[in-house]
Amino acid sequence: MSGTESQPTLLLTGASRGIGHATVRLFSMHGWRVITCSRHAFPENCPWPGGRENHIQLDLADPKSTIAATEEIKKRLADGKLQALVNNAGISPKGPDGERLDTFNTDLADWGRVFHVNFFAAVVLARELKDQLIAGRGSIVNVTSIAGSRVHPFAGAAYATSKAALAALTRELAHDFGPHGVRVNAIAPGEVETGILSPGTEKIVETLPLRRLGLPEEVASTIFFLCSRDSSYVTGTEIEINGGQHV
């Protein structure tokens, strides 16, 4: 799908699976052009049109590459407008046997890598694309996590603290972007049916008020709402999407 002046554009990180994949499908279905950023090459089996030419292969763990990629993104915005930025990419390293890494046993290099992908990339993209977001009267959605507000049995310490930082960044960006007509919100998913669920998740699900996993499509629908005019007076908030896990 090629961009036109009347077609809104979404820039999405972490688009290759799960919540990101569902978000691309939903926005494409509603006529948006979606520019995807992922450390993976564009998968040939993706069903939406124009995916290959609107994909940028990028390792968000590399700050210099992230900054350089913003110049390529700007070139692809023919009218200089960006209507939505969704910071969905996230990594959570595990131990040799898939165990949770706490504050003591997380390697310092892993702390840096996690924060670059989960937090600093969002800072870089918001700063570097500030003019385009303002021109498009855009919306930013940061994907945080329930792990950002409590100790989680599977999510590691670096992941959890990076998501807590991203929630705080959401408030700061909302304050700074608000006078320019750009809204900034976050969503905090809980146990969602994706490819990164840990063994034992079913035990958590048994304690949830809704007694089931969330679906990527349910999360994508909330993202779409926050990027639409239906949420035109919503900014600086974090929406829990977790089947009542936070209560």
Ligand SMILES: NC(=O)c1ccc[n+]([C@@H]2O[C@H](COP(=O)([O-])OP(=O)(O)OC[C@H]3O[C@@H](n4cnc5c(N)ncnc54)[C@H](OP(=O)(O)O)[C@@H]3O)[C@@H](O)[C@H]2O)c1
The other form holds:
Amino acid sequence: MSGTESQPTLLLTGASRGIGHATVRLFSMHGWRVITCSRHAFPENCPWPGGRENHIQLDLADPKSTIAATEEIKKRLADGKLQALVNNAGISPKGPDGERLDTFNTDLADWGRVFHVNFFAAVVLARELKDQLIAGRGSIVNVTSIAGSRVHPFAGAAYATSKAALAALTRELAHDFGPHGVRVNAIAPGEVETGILSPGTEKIVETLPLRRLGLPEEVASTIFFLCSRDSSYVTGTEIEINGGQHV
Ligand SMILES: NC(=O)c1ccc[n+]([C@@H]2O[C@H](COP(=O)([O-])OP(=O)(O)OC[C@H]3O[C@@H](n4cnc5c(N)ncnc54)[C@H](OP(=O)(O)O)[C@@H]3O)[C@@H](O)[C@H]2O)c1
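For comparison with the form predicted on its own, kindly provide the form predicted in complex with the named molecule.
What follows is the entire complex, opening with the chain shown before.
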């Protein structure tokens, strides 16, 4: 299955669960072709049209494999155009007993792994697919986090700093891609009901202005907005999706 002039193509990292899963479903529903990347094989329990053929099994923690995968992705873009890139895959490791990994107890290998998945993969994909994004007058959306702008009780130091770096990268990419007609934005979720949440999140939720967790679908709809013509003059920004957690 390949994208055509009338069928825009999205490259989405981390589609197998959570926010990514809701995003692939929403874009598919709107007729997009979605190329997905994650470590596991295509999830048979939640199929979408063309899902298996459009899935690339890839560990974004491995920079060599990530660079190699961009060649495969280019081959799969029959018309050489990519209309959207959503850097959604992310990891938030915890200690052996589920404890928060702070600046004292995170080892260097973990810092590296987190930065490769959460940050460097976005650098590689944007840079290697630059020509395809420009040809498609595309849109890039980076999935950051509320933890990128404040200390979070569960998200670790490597995770938080990788998300802060991704927010800064969003500005840099928006500056560099803008003259080529490519928009670049970020979305910063708060507490969204997925497997990444830690026990104890319900305590945070009690303090939120909206008093509830966000749903993956509520994040996906903002990603879709940022990849659509409805946001055609929006670039270089980070949208908070957190039920008011930042106020
Ligand atoms: N849920 C929240 O409350 C929340 C809040 C703030 C920010 N976020 C951000 O939102 C994004 C999605 O989070 P989520 O809650 O939906 O997470 P999730 O349910 O844990 O899903 C993470 C996704 O990333 C993929 N992934 C993980 N490591 C990977 C690797 N090394 N290479 C390739 N793919 C990898 C996973 O697929 P495989 O396992 O198959 O690799 C999975 O599809 C993340 O960037 C996260 O930091 C989430």
